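There is one chain below, alone, in structure tokens, taken in the form predicted alone.
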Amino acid sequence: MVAALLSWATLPTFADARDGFFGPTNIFAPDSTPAHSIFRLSIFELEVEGAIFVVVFSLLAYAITKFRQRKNDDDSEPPQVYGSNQMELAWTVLPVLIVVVLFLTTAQVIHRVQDARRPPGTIEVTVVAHQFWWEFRYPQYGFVASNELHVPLSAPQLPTPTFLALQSADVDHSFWVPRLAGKTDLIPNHPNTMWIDPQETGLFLGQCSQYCGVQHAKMLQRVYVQSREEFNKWVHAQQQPAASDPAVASGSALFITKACFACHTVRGTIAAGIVGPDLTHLMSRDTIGSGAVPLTPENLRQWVHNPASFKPGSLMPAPDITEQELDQITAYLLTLR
């Protein structure tokens, strides 16, 4: 019985949802391996629960109905019948059994996403948490991004999983992008890993799940999941240093004499803060404050005036500027891409 029951727990997920029916956050819409074995895991035991439900709905139905006091009883007590070996057997055995198999299937999906072999090709991100965004390091191409995870499509006839080494900067946090893979949290000097095998292209939604500050709710997370050949492009690109523009001079040595530079890393200048996120190719991004409002020059701006009219308790300080500065320094970030 219990081989038989850990044999389902292997079998392909039943269920191929797409985006447009169940939303791009339903855990019922898995896309990677680690997300696959949690799905069929949850509708393992939904299914054991839900029989569980019907036999004992059925047995007090039956009870109900069978036992239940008619018009022409009599007040007598009924007669009692004390201790049962088969019953107490049953409703010993029989939940120990339930517990176990249970305990065996999870155990088994535990054990094949957090031990899963690294094969060759391997994308390697370690991704740091702050107060409110998210650093992505990429150490085999040596070069950072923020808020927005680029990962290679993992195809079956050539596997290219993406492995996660998580690390927090502040206080407790948790990567969860439900299709793609289950909830692990960045604690503090206390490393963790997960990792996803993505089998399809396209935008996969998620959010910081551990209560991590007031602008935890606008901690959101993107993973573009693209074909190798994009990917590539997209390294490529970022492996380059800032562009430098003569004609946005004046936001540069703006961006440098009121210090930005000291929370923000552009490459190819002295820029090198590490608070902020990197802002080397800030303009390939779709969002601004990680995920708080979509990426334009009208947002930028008001951004970089205001960061608490997006996202009150932000961590960036509002800088003393003057309307012309303001343009000056917008312009040069407008040319980051």
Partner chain sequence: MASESIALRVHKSPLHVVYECVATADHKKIGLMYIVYALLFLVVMGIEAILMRIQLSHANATFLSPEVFNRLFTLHGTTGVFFVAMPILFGFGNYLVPLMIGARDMAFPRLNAFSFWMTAFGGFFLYASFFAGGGLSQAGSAPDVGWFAYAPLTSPTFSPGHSTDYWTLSLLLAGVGSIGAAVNFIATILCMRCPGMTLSRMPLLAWMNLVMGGLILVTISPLTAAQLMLMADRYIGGHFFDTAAGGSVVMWMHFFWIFGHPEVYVLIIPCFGFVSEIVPVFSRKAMFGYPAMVAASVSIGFVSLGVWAHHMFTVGMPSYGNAFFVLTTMVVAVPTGIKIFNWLATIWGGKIRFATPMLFCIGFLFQFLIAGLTGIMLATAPFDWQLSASYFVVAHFHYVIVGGILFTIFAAFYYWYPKITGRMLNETLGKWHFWIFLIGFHLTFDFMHIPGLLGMPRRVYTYEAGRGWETWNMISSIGAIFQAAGILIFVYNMIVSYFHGALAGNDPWDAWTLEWATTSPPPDYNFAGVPAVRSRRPLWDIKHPDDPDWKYE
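Residue numbers count along the first chain shown, from 1. Quick caveat, the model's predicted, so the values are computed rather than measured. First, how it differs from the form predicted together with its partner chain.
When one rigid part turns against another between these two forms, the hinge among Ile52, Gln131, His36, Pro161 maps to Ile52.
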Second form
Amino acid sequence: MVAALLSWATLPTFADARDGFFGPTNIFAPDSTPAHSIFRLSIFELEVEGAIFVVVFSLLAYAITKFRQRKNDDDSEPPQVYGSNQMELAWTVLPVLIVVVLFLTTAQVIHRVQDARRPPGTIEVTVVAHQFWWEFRYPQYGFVASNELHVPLSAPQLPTPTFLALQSADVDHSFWVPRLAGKTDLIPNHPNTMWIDPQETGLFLGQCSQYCGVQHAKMLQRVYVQSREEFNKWVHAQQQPAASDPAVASGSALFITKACFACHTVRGTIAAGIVGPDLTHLMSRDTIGSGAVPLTPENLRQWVHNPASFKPGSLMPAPDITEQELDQITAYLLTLR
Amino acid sequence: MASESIALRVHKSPLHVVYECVATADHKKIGLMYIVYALLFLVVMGIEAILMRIQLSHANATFLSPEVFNRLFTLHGTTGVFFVAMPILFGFGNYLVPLMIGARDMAFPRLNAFSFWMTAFGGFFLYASFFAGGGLSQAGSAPDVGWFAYAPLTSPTFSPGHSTDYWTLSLLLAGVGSIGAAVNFIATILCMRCPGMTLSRMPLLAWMNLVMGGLILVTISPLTAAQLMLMADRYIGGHFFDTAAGGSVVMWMHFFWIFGHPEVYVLIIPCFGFVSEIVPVFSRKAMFGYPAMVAASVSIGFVSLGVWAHHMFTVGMPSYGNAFFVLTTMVVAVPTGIKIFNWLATIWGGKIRFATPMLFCIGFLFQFLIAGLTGIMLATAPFDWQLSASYFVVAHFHYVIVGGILFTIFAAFYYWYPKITGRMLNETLGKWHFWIFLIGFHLTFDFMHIPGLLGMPRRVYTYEAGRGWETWNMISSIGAIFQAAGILIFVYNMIVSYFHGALAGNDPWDAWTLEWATTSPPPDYNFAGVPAVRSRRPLWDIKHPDDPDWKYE
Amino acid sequence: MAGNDTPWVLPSRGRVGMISLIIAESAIFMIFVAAYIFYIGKSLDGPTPRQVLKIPIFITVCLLSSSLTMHWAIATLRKGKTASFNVFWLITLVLGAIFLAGTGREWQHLIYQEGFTIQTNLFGTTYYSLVGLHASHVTAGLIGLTIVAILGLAGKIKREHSERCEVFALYWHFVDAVWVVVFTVVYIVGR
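Structure of the form predicted together with its partner chain, given the form predicted alone:
What follows is the whole complex; the chain from before opens it.
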């Protein structure tokens, strides 16, 4: 089975396919240095283990075929062999050597990934995990985004990695975008750090990988890797306060009177709640509910009406509002680009 | 050949049988109660698994709600470790160890009964949770925090109500039972061997139960301690895992895995014992390298105490911390590999008889090899940063538990059922059981590795389409049906053979350890006279007086 | 068939069983000690050990002496001197009871005068749980001691029971040894 895996891993199409047959979260399709380091180590290890498997499997298969009792057997007992010091020494020493080699190569990669230094130009993002959504703070730029992480491309000649400071507001979570890096947990009262330096633009998917409660399965991740210019444009847009359109004034008033502000922040208004995602630039995102459904006006309306219809167990309560109020609030939210 | 006889089947009224079960302190009866108890929960676990596999066979399925699914995987894992695997191994150990060492019973028969009932109550208490709270419609108040119950998900804030307490209290009960059983095994093996049976002449199954017992003493206790701490946090205002007071939830992880990792060795080591008894008999050769097998098992026991944080590679330990646990985890692979080579060398040059017990042991050898190799992948911390908490891990540990532990337990059933009941299990049904279960096992668990490699995390009640996971999940789910069929054949075989199986006699397999020197089933007192031995294979010595083992040991 | 004339002697079940139990209990205590040590100095607020704990010299001396008197009790019982066995046994019981009472008094002071409970802070949680776990083991020991004391006073304990009493003594010595560790960690290292 390991041999089968090995052959898959070395097929170029396997490593190539992004949204292909093998899917967009394939650990064997790395696109960032930590993921590349892990990939190289894993291939080496699969080769070593593949060899071990082939040898031992063959010996076992040979033994059970060659030494089976034949039909015309005389029922005498075969020669009893109680042991052999030389053989036992050999098959102790050889595994020890293999362990030493694997350990040293592993320790090297651990050090390279965990103890990496920050070059100048590093982007710093603080990730705060919540039940069941992601908060992304950009301290260098002074804004907070939710659920969809944007980072710039990192060129090998001039690396601009993104270092993520990982925290949790409640229980244990884990940040796992397989093509970019291995996973690291977000644990309350135990800050962690990880880094990525993606070398291709595009959308990278992942999801929370430490059971965190009823909607653990829908705490999805979307990482948008953009060119430097695109990223700067995005940053600039995020830094602006919320759009203020007098046409939806009734909706923005309801946002306050119906207590949405108690959980959500809309920068530039008095809404400064931190229990739920920051909505200042809600409409700049592609999905809602941390990836639960695409962000369309109908889905947005349905979400506000009853979050549990998309994500049962979501901690956002269904607000107590009339149909008309729902329309007004939705119209207001749709202006928060 | 010792004289053949079968004990009379005295007709007993049902009330009499119930009384005997409740009041007995006899190791054979208690052993059987453990085994029957475990088999019942094995079926329950299997139903939980099939429900989950139905839910996971499609992306975004709605067969089960997230609440129910989360309770199912918590119960499935907790039941499997504490109310199936441990009881069944205690059951076989209880039944066989006194017979194998020529003793009349375990060292502390009443402690034996007490330990069984504590474990039994633990299981019933855990399942009572299904009827609590909202009742059966929402799977009651069954725990939903995962079998390792990480803090702070288990704190009163995130687990209001009593579901977590069912988890904690049932395992505290079972833990007391396990420690009692361990004390009993150790005292029995060290203090009750028949004359001539030095430790180096003991059957390997007895050795494995000794190592298992020793491990349990230092393994279950950390869990007990951690659970007492959790109860303090939940009920009397303790702050052990309370981050608001400066507490550390990582500490729960350390304590849990200090229990959790050696625990899996507690489970596998007696299974090594089954293999070491069965493979020699069906290869017609003595165990190759008995002293090395003992040394390897003991060293596995010790080293396994130092590997626990390989379950925590993603938690953010410093690089040297991670490296240390990589080293210890890889080191424990060395004695484990040695055992596989010793079994291979036992088969080599033998005359293999492919009776059902041997088929399951051969399956074990191949599967345990693979499980060990995927384990080394997980021991490689950076690789584990991708694979941890994904379906690759789920596949790996089911490979060990089902492909390793359960296969050897099946082997043990087929091998010792004649001794316990006096009748042989049907060989044809046994082979059907083996092949169908084998196919199901490989369909489910071989292909389960792939979603893990493709990024699917574990403990998810559903998953997105378009990630490339659906086909593999569907295949895994289909395999579950085959496994269920195999188990049904097995249960049918056991029931039918009890009434109509061929009479076994004392020694149907032409084996060499002391349990085969008495009747099938053994009388209450086990042996008419205290046996005395001079080698590791006393019956071989009797059958081959011209070439006894003690000339070579 | 054994082939040799040396008598077949195996260890005593009671002793092996008790030692196994002690190993398991030691593991439980070690986890609580580990938690205590890990949380030294980590409380966010509330009293520190130095502020509220007084070193309990007297009751420690009592408990450790009780191991000695227990040892003497078994030694005289082996010689068949049941009267002096009863005396030493009762002294052991009294010393153990003094220890427990002393712990009770310390806790009463901490809870009612200092307002320091298991809920106060990390120090409170780890202190009460560790010392409490030990105290519960002392209590179990005292119950056993009392039962044997009653039987002894009723004349039922003879020389042939010395081995069973010795097995119980192992437990009592274990409880004392744990106190040495707890005392060191809580009252010396942790302060």
